[in-house]
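Presented as structure tokens, the chain that follows is alone, the form predicted on its own.
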Amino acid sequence: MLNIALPKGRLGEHVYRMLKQAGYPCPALEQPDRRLIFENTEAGVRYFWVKPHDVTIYVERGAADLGIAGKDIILEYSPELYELLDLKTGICRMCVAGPSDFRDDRRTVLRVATKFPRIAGEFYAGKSRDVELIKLNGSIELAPILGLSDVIVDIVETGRTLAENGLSVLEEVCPISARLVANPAAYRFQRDEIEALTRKLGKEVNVQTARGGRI
């Protein structure tokens, strides 16, 4: 039985449908109730819903053999797990954003507000840029508007929220998408089952990509 952590929300529901098409259905999961754990012994899978930011914790600590995690979470927290497959869904970008007329004065320390201090720090370290990182948990767009920061580093999907607040993308840090991840010990002891699932899911990802399907 493979234990698979799915992120709550549209992304998890979308990936479950892909897994179902790949041969890993779980009818109990499709019922309208409040249970969190669902299994199909015939398919050899047990699914459970967790908050997106918690998926890598469940996988890293062995409560889940596999999970679906955003590349942003993987980069920010560097959990000890194997990244097996780019699911090519949940696609967005990690970007530097700020006022469209912003010009970086390298003689000063750049103030950067972000929910992702590791990603932002490594990005600017690679540019040899001195920065002050300001960790925020939400409403990041407010920071440069109110003068708390010069720029922000955050996930951008359409850019609409930025535009509505008078901000624009200044630089792209890295692309982001959902990934299939595995616990190293589980991969060692259930390698055949995990590789079979990865292979079948990869074929479904290619089908979805050919159809232009994304979330």
Ligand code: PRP
Contents of the next structure:
Amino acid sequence: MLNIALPKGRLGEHVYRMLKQAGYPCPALEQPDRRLIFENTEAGVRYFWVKPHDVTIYVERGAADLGIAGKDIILEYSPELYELLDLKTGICRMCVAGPSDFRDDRRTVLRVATKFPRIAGEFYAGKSRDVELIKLNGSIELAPILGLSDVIVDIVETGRTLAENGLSVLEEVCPISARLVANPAAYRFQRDEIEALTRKLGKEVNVQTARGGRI
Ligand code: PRP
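If the structure you just shared is the form predicted on its own, then what does the corresponding form predicted together with the named molecule look like?
What follows is the whole complex; the chain from before opens it.
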């Protein structure tokens, strides 16, 4: 049995449909109830819904053998796990954003608000730019509007949140997409099952990509 942590929400539901197409269905999961754990012994899978930010914790600690995690979470927390497959879905960009007329004055320390202090810190360290990182937990776009920060480093998907708050992308930090990740010990002990799932899911990724399928 493979234990698979799915991120609760639209991305997780989309990836579950891909897994189902790949031969790992779980009819119980499709019922409209509030259970969090579902299994299909015939297909050899047990799925559970977890908060997207927590997927790598379950996988790193071996509570899940496999999981679906955004590259943003993987980069931010650097968990000890194997990244097996780019699912080419959940596609977005990590960006620096701020007022469109923002000009960086390198004589001052740049104040950066973000949910991703490690990604932001490494990005600016790579540019030898002194920054003060301000860790927030959401609604990051408010920070430059209220003068809490000069810019933000955050995820941009459609760009709508930025536009509707009068902000623009100033620089791209890195592209983001969902990844299939594995616990290293589970990979060692259940290698055949995990490689089979990775291969079948990889084929499904190609089918979706050929269709131009995004979520
Ligand atoms: C994320 C991100 C942006 C928004 C970007 O926030 O932090 O605010 O989505 O999406 P868009 O480009 O399609 O508008 P999330 O929805 O996770 O909420 P949060 O503010 O609570 O972090």
